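Here's a solo chain for you in structure tokens, the form predicted alone.
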Amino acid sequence: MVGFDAVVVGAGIIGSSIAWRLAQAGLRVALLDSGRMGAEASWAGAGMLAPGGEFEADSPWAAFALENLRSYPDFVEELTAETGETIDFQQLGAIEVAFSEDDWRLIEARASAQSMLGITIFRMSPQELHEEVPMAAGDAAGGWFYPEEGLVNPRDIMRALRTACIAWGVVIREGVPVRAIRPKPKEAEIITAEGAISARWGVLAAGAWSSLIPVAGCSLPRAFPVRGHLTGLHLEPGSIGPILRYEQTYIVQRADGFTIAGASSEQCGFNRALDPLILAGIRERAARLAPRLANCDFAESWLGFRPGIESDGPVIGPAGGTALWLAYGHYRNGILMAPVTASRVAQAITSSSEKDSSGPTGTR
């Protein structure tokens, strides 16, 4: 494969929005991943748009976390209307939701913090509480809600940036390994079992998977796998509402009625295999939550696996004076900062492109 403007590693939800924004401004861009396009951390995601859950303190995370958020509608909206293509995007607030007054303090206490970030949070009475999600535990004390947050089902995402992608002309190659990256200042050589790809520019967005990827030259913060289980069931659509939070305990709900329990976080490589002690202690806390879910089965179990980073936060940004992009290590956080995330990537490299009129592969 030649004669590409950039090269994007990793087809998950981050790397595509790169590929299909790089492409809406006029490169030649190929998509490349060992698996199949957005099959793993992307796929697995419940979804949750909810900095709220996230983050306490001021960083420029928790800035970054919010423009992702309030830039989701528009991001939706644009992909729908290129693929014409059905999103599950949903923006009905979640609610942290307290049983104690031990439970309340620590609520309070962070609620006041996130105020200051500038995330809007209301307190609710346990009768405004019942009243939202009344499947939501009787002897729950109330809570706080967060009513910008939302979720968005991702597969229906993936499905919409595959899509998006073509039309705009990506190659997008699947089942293609990369054995390694060799950037230069003005060339990145992308190198595959199936031969090198010279390009003006590369991304490495490979998720939990980017550290595996040698990168001459370059010492790079160590991406590695957070393990997460997930398991769901169905349910009458809008029987839940906002999404729902205690602890480290989720429940949402798809606008079809699947609803999903999460999750669990450990660190323990690639280990595909479920464990069937961790979903029990999800369905148990999920029930607390909401006692109905007690005397359901639950349909489906899976999980997927986050990409922690040794970093305060995502890599976004070149590989010191190289060719090389990094987009990687977002951690739990990957479905909600794709859109800007997408848009500062594909801006810095189209800027430099428009000011390089020559390049080793005739860039414009």
Ligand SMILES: Cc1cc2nc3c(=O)[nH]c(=O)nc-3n(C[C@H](O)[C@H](O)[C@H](O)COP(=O)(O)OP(=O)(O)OC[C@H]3O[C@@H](n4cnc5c(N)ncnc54)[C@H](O)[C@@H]3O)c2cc1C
Given for the second form:
Amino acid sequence: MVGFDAVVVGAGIIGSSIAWRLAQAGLRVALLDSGRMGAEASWAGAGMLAPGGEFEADSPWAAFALENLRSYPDFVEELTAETGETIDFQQLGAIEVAFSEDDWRLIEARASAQSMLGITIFRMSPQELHEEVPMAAGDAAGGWFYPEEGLVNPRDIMRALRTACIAWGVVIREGVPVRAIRPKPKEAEIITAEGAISARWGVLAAGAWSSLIPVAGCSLPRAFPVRGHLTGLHLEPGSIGPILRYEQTYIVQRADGFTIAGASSEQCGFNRALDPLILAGIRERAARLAPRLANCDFAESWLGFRPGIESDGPVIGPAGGTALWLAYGHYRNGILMAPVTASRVAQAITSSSEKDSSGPTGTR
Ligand SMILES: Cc1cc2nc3c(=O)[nH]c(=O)nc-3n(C[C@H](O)[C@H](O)[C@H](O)COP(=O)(O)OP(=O)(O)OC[C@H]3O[C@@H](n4cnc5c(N)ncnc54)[C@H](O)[C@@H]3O)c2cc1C
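Pass me the form predicted together with this ligand as well; I've looked at the form predicted alone already.
Zooming out: every chain and molecule, the one shown earlier first.
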């Protein structure tokens, strides 16, 4: 493979969104994945677009999460318009449920810190909660409503990204593990089992696997897998409504009624064996939130590897002064944070490319 302006390593939601944006800007792009495009964390994720479930202290990442949340409608609209793919994207909000006085005080303190960050939150009485979510536990003491939060099916996003990338001429190569990267100031050499590819730019976006790929001359923040289980069942569409959260448990419902309960969090390497005890624990916790789930047959369970990171947020930026860009470590929020990660990386690369004498050469 020769003649690319940019080679993106890792075709999850992060690498694929970057490849799409770079190709839209006129760069010739290759997108490489050791497995199948979008088959890892970006297939497994629940798809909550929910900064209120994640952030309470002021930080650049809290602001970044909110910027992404506000970008999502345009991101989905553009992908849909370009590809004609249907994307299940719902802006139904989220409810943090309280059961006890202690829960209530905790959530209240959190909510007041979050409103300082610009997160919109309303208090809900028990009656309002039960009107909004008839399936919620009868003994719930009310909740806090986050009206701006939403939900997307990441598998729909990945299908649309594949279509969009192909339409813009991105060369997608699956089953091609990258063995090493040799970045230089004006070039990145990507070493695969099939040989080396040189490009003006490299992008490392291999999720939880990112720091397993040796990058010559650079010491990069370590990424590591944080395994999460999810389990799902079919219910009537619209029977849940907003995202329901309580402590580490959540329930979300796709537009077709498929309802997902999550999640777990384990650090056990890349162990792909589903753990029945962990799944039973998730179902029990979910039934605490919505008792009807106690009597239901769950149709499907799966797991994925969140890209954990040894830094206080995802790594998005150049590797030293080289032609390699890093975009990994989005941990629990990679579905949420894809739109702005992609536009930032693509804008930085294309504005540097414009300064190069050669400039981008590709066309749709
Ligand atoms: C159970 C669970 C629930 C989640 N829920 C949410 C949620 O509600 N909201 C949210 O925003 N986020 C959620 N996440 C997190 C989100 O899924 C991730 O942050 C996001 O998918 C990361 O995307 P990525 O592209 O960085 O990684 P991935 O999707 O994992 O993609 C990385 C790609 O790199 C490829 N790769 C690996 N090694 C190599 C190599 N050597 N050469 C070439 N390619 C390679 C892999 O095959 C893979 O396709 C959840 C994750 C899990 C597991």
